[in-house]
Every structure is written in C-alpha cells, then in structure tokens.
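First, one chain by itself: the form predicted alone, in structure tokens.
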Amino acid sequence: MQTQNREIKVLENGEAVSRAAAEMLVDISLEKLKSTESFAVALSGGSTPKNMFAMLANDAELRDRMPWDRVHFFWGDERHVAPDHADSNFRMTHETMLSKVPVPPGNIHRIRSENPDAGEAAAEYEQELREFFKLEEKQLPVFDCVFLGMGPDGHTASLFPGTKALHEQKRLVVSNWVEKFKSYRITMTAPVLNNADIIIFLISGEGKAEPLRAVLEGEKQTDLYPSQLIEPTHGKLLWLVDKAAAGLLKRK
C-alpha cells in the first residue's frame, strides 16, 4: 500500500517487524555515511523497538555491520523519570543495546529527564538539538531516521490525544502534561519528527488494529489520533506492520 511518500509493509509478526527495522537501520546508516560524516537517529520506546535493539546488539552480523562510532542516538520522547527508572526509555535502550555495543559516549544524546522541572529538561534537549545540528533561529533539525511507535489510543512519541503539544509549531522539544498518567512527558514536536529523511513506524499486535485503521484510513482527526500528525515535509514515511495489527486495513 503506497500513497505518495507513504508506504505500508505488512510482515508476519512482531519479530519480523523488529528484524526488518534492525536491518533497515544498518542499511540506511551505511548508505548515508558514504556521503556524510555522521548519522543521527531518533529512537522510541516500546516492546517492538526493544526487540529491534536486542537484535542489533546480539545478532553478530547486524552488530558487526552497524557503524556504531558514527551513529548519534537521540530519543523522540522520554518519561519524566530518572535514567535508571524502570519506565525510562533511555534505560531500556541502554540495557538492551547501548551497553553492549561500541558506541562512543559522546554519541548518546539522552533527555535529561531527571530534572525536576520537565519544562527545563525539554528546553535543555532543544538546545542540544540546536547545537548538534548547528541550527539557525527558525531552522528544524533533519534527522537521518526517526523511529516511532503508536499506542492503542493513537498517540506517537509523547504526543497524546487532546494535549497541548499537538499544536506546537515553533518549539523543537516540549514538556507535555498527560492527564491520564498525571505526569509530564518530554517530547519532540511534530514539525521536528516530520522533517526527518525517513520516518519508520513499528506497529505490532492485535490491540493496534483499530487505531491503525483509524489513523491510516479514517477521517483526519489529529486531536483524537495524533499519529495522523506525522506527514513528512520532504522524506519518506514507512509503516512496518505485522498481520495482527493490519487486520482491519482494507486490502489493495
């Protein structure tokens, strides 16, 4: 299924989605590094990315091909917790992958979410993006690759239904109050995510079938289904979806 620069690939199961994503990251980074010095990727939390990270760390062929010393790792969002907290996206990625592979410490750009002030943590991360990408006043960073997931409520990154961050157009990173969790999340904004060269959604499980149908084939309701906000400005949008999650999509 392809619409303009959007492509949907349906794979057998979540394991296949994770493997396809891992192989894609290796291939994309190697290709891009033929013409540039470094490669910047924004990661997401969730079980499917976790499996992808485990494959990159534990599969000898993937690990040996990955140009770890030239890849810079960022996060699309983070919970407002310390980096050693069980809910931390950084902790999950570090334990599953980064602690097991030869990544220079300077290539790991985590959100300093232990800051008691979530707004300050967001501002600090925005400043880190501005410095890394050498941005002028109104410029957006261009990530080489962004990985995203989608929750059963249609959220992506920490852009949750009905939250203030959905309408942010100027900031790169914001703190976003999520009422159902009674907590802040720190998240890149939609304009930043949309400015990547390639955006890859990883979707698996029957629980994602209805929101996926609504996001891809339903009426445009971005306040209700924030994943609909993801529309690349120049790059490609790829949905890697397993059969269970794709169950309600119309076949073409």
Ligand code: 6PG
The other form holds:
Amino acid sequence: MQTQNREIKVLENGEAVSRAAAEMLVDISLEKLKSTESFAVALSGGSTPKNMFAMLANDAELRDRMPWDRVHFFWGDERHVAPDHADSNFRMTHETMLSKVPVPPGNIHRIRSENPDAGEAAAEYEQELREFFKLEEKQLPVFDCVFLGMGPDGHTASLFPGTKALHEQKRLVVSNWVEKFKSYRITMTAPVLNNADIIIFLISGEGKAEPLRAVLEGEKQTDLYPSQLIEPTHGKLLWLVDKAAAGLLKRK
Ligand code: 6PG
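Given the form predicted alone above, what does the protein look like in the form predicted in complex with the ligand?
So here's everything in the complex, that chain up top.
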C-alpha cells in the first residue's frame, strides 16, 4: 500500500477519535475558507461519525467556530431507503447535527435514495456533483475533505468486498448490489474519494483490529479489503484510530 502522504494517529478511545475528527473539520474548513468561497465535505454513516456530529452540534465552542454557512455537506454513501428511515445516513446526520445548527438548506446535498430505482438515484447524485463542482465530461470533483469509516469486513463507503462498484473507474456515483444485505447501496466511487484533498478514516473498537491490520499491513487484496482502494491521487490520507482498533498493528 502506498504510504506516502499517509498518517496513522492512535488515540485513546472512540470518543477521542470523534473529538479529533470534529476539531479537524472545524480547523481544516476555517483554514481553507481563507482562500476559497465554500468548502465541500463528504460524510459517512456509522457510530464514530455520529458522535463526531453530536459534538459539532452540542459543544458550544466547536459549534460557534464552525463556518456553517460556507460548508457544503455531501454523503459518500447512502442506504437505499427514504430519508426518514431508521437506516438512512442522512437521517442520522440530520438528527444529530444538521437540524441543530445554522446550516443553510441549500448547503445540504443528500442522496435522493427514496427513488425506487437505485441506479437512477446514483445518476441523479452524480449529476448534482457535476453541477456543484462545475465539471467537464471527464473531470472528477475535488472534495476538500472526505470522512470514511471501515466495516469489520474491510468495506468503506458502500464499497463492499466482491461487489461490482469496486471496479468502477468512470462513474462518480453508482448503485451497488450488496448480496449479504440483499439490497442496493448508493456510493461514491473510489476515483472520486481518492481525488479529495484530505481523506480521514475514523476507526474505533476491537472489532476493527483484524481488518485494520489486513488493510494497512497485509498484502494488497482490494476485492477482499476494499478500504485498500483508498489511495489519494494528490491529497493526504489520515487514519484516526483508537487503541483497541490499533491493537494488532505492528507499526505503531
Ligand atoms: C455506512 C457507512 C459505512 C461505515 C462503516 C463503519 O453507511 O454504513 O458509510 O461505510 O462507515 O460501516 O461503520 P462504523 O463506524 O459504525 O463501524
């Protein structure tokens, strides 16, 4: 695995990972916005981000420093459910953070996953990215920041082991059939995620120790460990990992 521009930070526990991520989002966006008009971040689902979102909304210092009116929120992946469904990544983010902070509705770019046709929902989101980033035919968006998680099976975003989306090179967003859930997911593709200025993985818990070792220190097998597909084209890759998840790493 390419190690250039890669940093692994081991923190005490999941709480510390969420806090570091929340502080980083505030700091990185404030820094970037000194020279640009707006800041685009792609969020993920999962438990560690949930805690991070709660901190951004409820910690007065973080909430007051965050430039809400100039940050645009996107999602790296979504479940194929309506936005009010208990499994919706949008719903989780809305409930824990977006409904509690002064973010203009126009800055919230959710995946229209209520569309019964997951392929169409993916195509619509791709179009939204093309318009927001003003992309020409073959251009990729450059997110200022992408947050990712990793499942115990090594998946990231909704790039699951052995699925078709892992090999997508042209599309920005695709629907991806995940046999073990017998359902579609909608996900940004690896080329889009890899084109971000900074990619931050949030990893916590003992259940992640084995896949993390395999992804970071094992042989390259991207079909088996899709998180290994994440190799930034120009940006930085930061792994925020708690002690339990880092437990099996040789290089600390
Ligand atoms: C999702 C996610 C997914 C997630 C990992 C890790 O929608 O499920 O985007 O890729 O990040 O499954 O989730 P945890 O942090 O909860 O383990």
